[in-house]
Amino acid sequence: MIELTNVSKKYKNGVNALYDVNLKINAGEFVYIIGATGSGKSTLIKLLDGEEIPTKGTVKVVGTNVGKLRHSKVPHYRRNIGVVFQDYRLLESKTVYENVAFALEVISMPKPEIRRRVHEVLNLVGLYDKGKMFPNELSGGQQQRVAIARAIANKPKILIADEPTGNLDPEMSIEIMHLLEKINREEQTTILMVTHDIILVEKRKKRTITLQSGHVVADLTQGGYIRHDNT
């Protein structure tokens, strides 16, 4: 699903953001991407979702050669990919219903199949019956389950959760977390969670990839430490 070998990103002004990393994640799993600011965790999910090529290295993801991809490209190869934000981002001038419905006329699909997609996700997420609102009538939680809808309208198969709970609070959290852990379950979304919260990974323990100063440092499951050919 997700390979990295021996990637490192180096940037125009000299920064070195990650060094030689080798990852291997499968399909179906649910992984958090833990680090200090400056560790490398946005350069890896910019890598993945094709903003930004491997200095060193190859990136794949769903079979495609991410570093090899045409710029022209990179738009269809996204809608393998879901990425929530900790700050919404939601179009405040559109309602809850047309702000995931947006998400799949872009792609253009059939107006018919974009209603009963949308009625289907809003209810996995238990906004059916807020449709009709705007994104400043809702809660903080509220408007976080709007932007995973969003996120998972066109069935991508991976999910990028970047720092999803750090505007919430712990009840709060603990809500999308439960959300999260459906979809990963239900939908059968690979999920990378990106977050500071080392409380909630503590509690609601998976496999766990550590970054320091970028390089990969830990990778551990509930089994054990997962060896890497650079460790």
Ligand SMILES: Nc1ncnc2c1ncn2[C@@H]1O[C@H](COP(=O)(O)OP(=O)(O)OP(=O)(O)O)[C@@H](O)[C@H]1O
Contents of the next structure:
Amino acid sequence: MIELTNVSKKYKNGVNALYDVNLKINAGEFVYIIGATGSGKSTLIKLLDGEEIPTKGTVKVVGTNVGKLRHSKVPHYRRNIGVVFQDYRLLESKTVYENVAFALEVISMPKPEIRRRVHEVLNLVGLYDKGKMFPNELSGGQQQRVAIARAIANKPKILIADEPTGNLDPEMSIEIMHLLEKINREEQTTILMVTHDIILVEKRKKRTITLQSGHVVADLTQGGYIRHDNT
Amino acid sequence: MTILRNFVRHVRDGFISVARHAAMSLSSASAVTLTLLLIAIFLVVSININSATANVESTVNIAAYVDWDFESDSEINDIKSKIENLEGVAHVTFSDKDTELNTVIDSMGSEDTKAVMEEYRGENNPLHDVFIVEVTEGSKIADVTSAIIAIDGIESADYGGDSTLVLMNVLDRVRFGVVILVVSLSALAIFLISNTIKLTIQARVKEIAIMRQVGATNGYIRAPFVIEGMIIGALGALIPIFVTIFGYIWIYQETGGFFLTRMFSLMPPHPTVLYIALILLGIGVFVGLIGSFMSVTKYLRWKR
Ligand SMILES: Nc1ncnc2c1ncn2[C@@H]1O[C@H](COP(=O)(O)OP(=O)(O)OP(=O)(O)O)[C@@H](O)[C@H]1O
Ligand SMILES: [Mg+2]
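What would the structure be for the form predicted in complex with the ligand, given that what you showed me was the form predicted alone?
Then the entire complex follows, led off by the chain already shown.
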């Protein structure tokens, strides 16, 4: 599903954000990406959704060589990938329903289908009764769930979450985690989650990729932040 | 179905956006208005000058007078073919001196003068046989004239003086100037509209970012902005169109269809004004399209 081969990324200003990264992520996996600030996590995500082009190596996602994608082909490719950010990025002037529907309207989905799917995903994220509310009437956790609903509305094969719980308290973070796991399970969506939340990573163990100064320094299938040699 | 629905949505969004940024839209529409007013004036002037020039060009002929010693049929035919072979000559007509004299006599007012002129018929005819030469282009008239004078058996040749030539040169230059001005004014309007659209884009960056994130195509993102630009351009064309239609009809009625002399007759308003209106609307919409297209494309290119 995702395959990075000898990928390096150097920004125009000379900052080298990733060095010789090799990664393989299969369909249906749920993977954490952790690492200190500036270690290259967001850069990795930008390479995956085609926003940035690798300086060296190839990034292959769902059979597409993302780095070689022409500018005009990026939009269609991107329909394979849903992205969620720490700051939700909802449109304040639109209701919850409209925010989710917007993502489907702009890719020209027929209206009845939009209505059906929006109700479906709002149900999935547990906001079926909040459709008419505006983002500023919701809690942070609820807003993030709207953002997740919007990201998965088009049934992307991959959901990428860049610190989705960064602004949330531990309780809400756990709720979001449950939701992501449910999406992973019920919609068979491959999930990559960037996080700083070590407690969360320890609590709900999954495959964990650790970045440090642009290098992959650990890739533990059994999960956990530090090597657990004792258990 | 979907295409139609998208189109309706984009047009609606375009109008909403024009209304929302009314002040901004109005200011760049008025730039279009100003530009198109100037273009309208130049169009009116240049269309009329064009037809006047065409008139002048078609009426200016060279008269080549044949020497009295070269009046035999074979000599005349020889000279005629020499002239016809010159570069820039479109058509040559021969008129002998008897015909010329008849023309002169016919143009005389009083019967007395006519009687006097009759004396000159036959051997006493003081006129020359003449070739009337039409040139392919007005600008070649001087060259062709000197080439004709150089032919054996031509006594003299003239084309109604240098003033015609000067006039035609001036008109040529005016025409050239109009093109330059129209192009640069359009460029200015394009610039102003693209700046307005840039501001509209700025007001919607978040929306655009989300559209890109969820995979809306560049064309879909671009459409409402381009339509907005076209609407602004069309709005800017309204005043110039009305000014041209009513202004031109008024001028035509006031002047009786002529400008200064009988030689410069004005084009009748009926089809002319409609063509100009269409051209103005076309330029307005096109300028809006180009300006907004440039603006969005530049923005979309900047991010992947
Ligand atoms: N657009 C850019 N242009 C230039 N340099 C950049 C750009 N984006 C990121 N960088 C640099 O690349 C390095 C990696 O940045 P990145 O955003 O990938 O880190 P991160 O792991 O996501 O950090 P954080 O945890 O703070 O979000 C940093 O040194 C950063 O300054
Ligand atoms: Mg980051």
